[in-house]
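For reference, the chain that follows is the form predicted on its own, supplied as structure tokens.
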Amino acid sequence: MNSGIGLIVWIIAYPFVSFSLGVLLGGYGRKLTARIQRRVGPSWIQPFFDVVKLMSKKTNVSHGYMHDVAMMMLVGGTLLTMYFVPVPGFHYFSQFGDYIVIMYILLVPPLGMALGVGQTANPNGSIGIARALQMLAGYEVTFVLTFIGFAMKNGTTSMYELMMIQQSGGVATWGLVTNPLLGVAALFCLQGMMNEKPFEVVIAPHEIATGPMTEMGGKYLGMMFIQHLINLVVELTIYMNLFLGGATNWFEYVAKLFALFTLVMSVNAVYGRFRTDSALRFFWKLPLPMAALGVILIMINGI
């Protein structure tokens, strides 16, 4: 469904589909964490109630023009990224932008958040942004390196084509199977990209009062929640398309989405939080050498 009326329907419906999946993932993550910690936990759709409550607030404090623009960059950048990430039945925009384009667009939301939080002049928010930018140096370099190796192996930078190559031979041709060093290194990076423990230094609720969200309230915080929920789906789908063969139908897509998120949240529930310097050292000592070795093996042997 990539032409005509079907395409228009997809363009309009895709954000709502991603948000709905994000709500279920967010609620599932809370419920899973609670069960691991022997608690009952909230409802699966609690994130939806949170967003409705925040967006219905009548009093919203703006700290200036950049504070407002930042919210548009935060949500808009995530939505734009979402359109370039192929899912079952919709890959129209992927023909106009490969993973290199996605990589650049992914930097728009953090930049917008940095500008908006800087406008608030809250020290906790500034610390959170500083940590976020430092973490980018840890996981972003490694994740991009894993993609470079995978693209060299298959001779294309198109996420859709990489997904099709993996689906052509079943599980045996998945990126995680054919290039385990790259797949595992990228999995570590995914944990950092999603700001889940042990890489939760950006928010650190018991240390810097949720960092970037400290001065956000009402609709501003609601928009950050919406962006977070959609971003869950986008980041998980990127990894799925690159290393788990993507999905041929929506049942397979949702199943892989929840399976991958279960792994991420299980680690989040049982591990403590690294300090910023410890997190960076971890990325540079384990995932980065793994990714580099994987690329070297591809260059030498083409495996």
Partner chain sequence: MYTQALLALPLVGFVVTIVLQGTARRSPAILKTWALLAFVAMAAVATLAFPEIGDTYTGPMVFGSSLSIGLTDLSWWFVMMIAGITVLTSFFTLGALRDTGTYPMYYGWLFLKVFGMLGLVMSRDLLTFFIMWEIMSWATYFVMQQGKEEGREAALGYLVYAIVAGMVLLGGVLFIHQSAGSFEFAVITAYMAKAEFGILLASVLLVLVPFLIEAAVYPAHGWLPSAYASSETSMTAYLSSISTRMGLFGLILFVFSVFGLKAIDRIGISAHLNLRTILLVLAALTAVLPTYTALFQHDAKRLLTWHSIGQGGYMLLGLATASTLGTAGGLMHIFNYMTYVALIIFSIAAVEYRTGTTNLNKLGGLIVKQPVAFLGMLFGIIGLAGIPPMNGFVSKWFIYRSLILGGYPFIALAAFIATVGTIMSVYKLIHNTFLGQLPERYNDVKEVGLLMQLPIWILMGVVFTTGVFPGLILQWIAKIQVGMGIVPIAWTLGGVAREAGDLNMMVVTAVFMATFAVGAIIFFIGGKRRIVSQYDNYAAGHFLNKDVPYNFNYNFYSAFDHIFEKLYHDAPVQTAIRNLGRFVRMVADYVRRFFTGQINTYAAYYVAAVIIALAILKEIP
Contents of the next structure:
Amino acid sequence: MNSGIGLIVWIIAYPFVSFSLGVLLGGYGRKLTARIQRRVGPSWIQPFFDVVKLMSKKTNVSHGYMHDVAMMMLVGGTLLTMYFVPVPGFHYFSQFGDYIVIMYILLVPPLGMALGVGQTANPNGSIGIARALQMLAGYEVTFVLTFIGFAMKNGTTSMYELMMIQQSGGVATWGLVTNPLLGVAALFCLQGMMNEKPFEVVIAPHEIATGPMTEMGGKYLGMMFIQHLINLVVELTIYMNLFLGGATNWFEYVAKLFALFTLVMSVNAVYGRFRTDSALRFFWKLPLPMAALGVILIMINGI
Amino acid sequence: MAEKELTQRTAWDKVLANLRKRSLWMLHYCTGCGAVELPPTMTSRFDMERFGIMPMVTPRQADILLITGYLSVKTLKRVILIYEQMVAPKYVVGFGSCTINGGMYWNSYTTIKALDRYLPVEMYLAGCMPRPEAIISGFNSLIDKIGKGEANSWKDYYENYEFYKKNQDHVFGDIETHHDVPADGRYFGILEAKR
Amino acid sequence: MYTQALLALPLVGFVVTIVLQGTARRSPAILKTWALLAFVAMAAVATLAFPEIGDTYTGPMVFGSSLSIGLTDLSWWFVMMIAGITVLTSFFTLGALRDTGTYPMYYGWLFLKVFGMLGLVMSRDLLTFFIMWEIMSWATYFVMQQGKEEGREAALGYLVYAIVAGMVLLGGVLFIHQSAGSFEFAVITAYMAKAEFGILLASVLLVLVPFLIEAAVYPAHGWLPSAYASSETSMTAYLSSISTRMGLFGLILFVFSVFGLKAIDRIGISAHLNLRTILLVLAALTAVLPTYTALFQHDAKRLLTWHSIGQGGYMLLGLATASTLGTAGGLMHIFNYMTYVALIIFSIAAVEYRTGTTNLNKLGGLIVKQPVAFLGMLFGIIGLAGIPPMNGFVSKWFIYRSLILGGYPFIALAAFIATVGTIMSVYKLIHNTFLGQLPERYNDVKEVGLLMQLPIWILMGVVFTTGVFPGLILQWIAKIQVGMGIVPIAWTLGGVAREAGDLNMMVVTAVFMATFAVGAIIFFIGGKRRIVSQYDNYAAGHFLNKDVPYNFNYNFYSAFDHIFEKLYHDAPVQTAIRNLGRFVRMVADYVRRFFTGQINTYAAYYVAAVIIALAILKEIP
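Target state, the form predicted together with the partner chain; input state, the form predicted on its own:
Shown next: the complete complex, the earlier chain at its head.
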């Protein structure tokens, strides 16, 4: 799938594959939460119904051109990241951008959203964005440190090569096994990256009226949902590629995706929400020193 | 009545309506005592989410405006503002007898008696107050109506805006909601569709 | 030929500007046009001087050695940057500077400063370097003096730093001359290669410290924010974009060419613990601390001047690794930062031109009124935050990769922490200026004229083009690296060749454009949309109008504020700098009182001095 016709077909098909996986994951997550709360829960493809409903709204409210462009940037940026993250059988674009590139293009959708939300002129939205940006100093910094350590150990910053190195010796060479401190620290960060409880300070429906989504209705919210669903897949895949050895085939890929998401959603279902500064303090007290220790161990072993 | 024209739908509309009815987000305006029936409806006991109905926070996101209880003149202003901020198609559901005829506040000087004089109500849930079973059953019939393409009361607000505006003005004079409803109706082609 | 003309031109400009000064108040257009024409001519001469790279021209003899100038790859690159940004700034001032009368000698000192900077980068011996350094420092002081009233005190603070730097540099120049016996760069290089360790250490420190002060590297960064922020806004852009980098130029010249990397690396214990390690740590601190100070600024200009310090840290980070990737990143970041910071400050100047303020708590919602300025700032902040596809990303990519693979994980982490801080503060900048609610008093604000827009459009083009095609810059950097004695980078038009890493900005940008188009398609599949009034907004049922302030911009990052309250609210460094300025003024005030101008006071001093001298002499056996 990395050359010729197969590549072109895959490039065109991949967004749909990713979106479908996202729908299944999203539905699964809601179903799982419902079961934990002893409810029946919605349909397995409930996110699909939501997206269709939102996209087919008759009247849509915009606050200006930046608001519109922001939505395109949001979906575009997420699809961009999606192409650069290698999945089984498709790693064509990873030769044009390593994880440092991915780390930065992951910031394109939030930037787009931030600009759009800014133009909606709603303080709830601005507060949500301010919180989201502050949270970066918590989880993103820690996650990047785990990546730095892992990349330094293996002498490459390319995500595809890191994945290949881990696949060389089965489970024993998985990042989570060889560098458990980094792997576990990154797991905390994953919870923050996916904006799930206890780090769900950005949306916080009961405090700031869903923050960035406050003024989003109709197709605007629909596009945010599409982005969210694809983003689920992308973020889980990033963690998987860095610490769970990626996947060699699609069956393994989907299995790992759902297993990882089960963990994230289970934590989400039983926790309350931290305050922003508490969440930051948590990241600086537990996962960050943990990752730092992991990196120091790598340095000692290296020397 | 335009009922006939509205039910003439293309296949695409039918598919869309059947998908849309599976996802209804609800903004509940809880002023009255009826709100106490909603938590059991949403949580484990009755689990509204299995029909795709979820509570949402802001009017922009919501499809259903659930008015749970009496509306005083002051709160009616807010309800109208919120209703106009919602994105069409949108459905007003009157909850409890207070919204139907004033209920136990019938002779209060400061509450309004019939909600449908001020907003296009899609359906009422009668009772003082309706139990979760009644709410679920009510929502199910709303879902059916949406699926059949019969839930079109929101168009009425654009078409007969003068009627609603007159009644609203009668209660509290002119209010500035920053909405030009007839112009919106023309812009989005809602008024043309009828003709 | 052109090399001498290049240096002579600003000096001629300086003299002519003094002559033309009388016309400034009556018809400022004469002075503005003259300045623009002179700078354009300078840029043209600089381009023509390209074939003269490598030649050296000698001037008059001083202290037994002749002053010499000449162009190298490195200095031509700097000359082009100086020329380019000077032309853009003078073009911008055509519209932006309302009344040159209020800024006496704005252009005069600018000419002198350009003369000093050009001389500095073109100097081919130590003495010329020092002379030009002093001219540049003093010109910078005078340039800063042109600003607002509160800028005078800040400029005094700068002067103290500059004098200290100048004195140390003078000591260094004399010391090197004493030991090496010449001012010639080549002689010094040969001498330092086998000099005694003590002499090497002393000369390196004496030369590096002034550079670090001029480059505003932590902890000698304190002079910069107040001095730059209280200058005239177009001058803030000029100072932030290129002036601070002169210290870095000196550092590159001396570390890599004059002393040589081998000599520098002799100072230290091991390969991982030497002078460069100290530089790396200083650079990391410079990148992190000022960036997080920027978060809490309420003034757009002041916020950006803190970034001028912080981004300087990135450049030093790259250079201090002394690797192919690192130096490429550091050198490229100098250019990139110059372009996007000028762009951002020009946009702020456009806003200030119409609203009269740069206070972030008072602005808001101007996107509908000044879309071009918004677009300029958007391009600029994407570059500053280092997000693809703008050029700031490419240089940061180089720096990260060199740090990670060079085995400096915690320095790399510091760089990323600084990036997060940058993203936060630039969002605050653009949000509080252009987004959010538009205050009623700015309803009549219009876009600025075409004269001011043009530099913004040009810089937007540069920021984007060099981001998508970094090869345009990298080809020069590869040449410079050869001159620095470093393996040149294997560049391609879109990034780097496969053996150096995975980066191709052309592909990244192309994919982004395609996915953005997909986003647009999805957007237009959805129904029609209507743009509504900013007062038609969710406020939990509250009716909004112009009398209801409904905006969030004060205390934007409250959680950070909550955590770091103590650190920021006392702002020890800033207070110290302000106090330094006051202290200088106080001392000067006391000194002044001795000179009363009356002959009997001086007689009394004389008598007192004689008595004290006699008393001391008596004590000595």
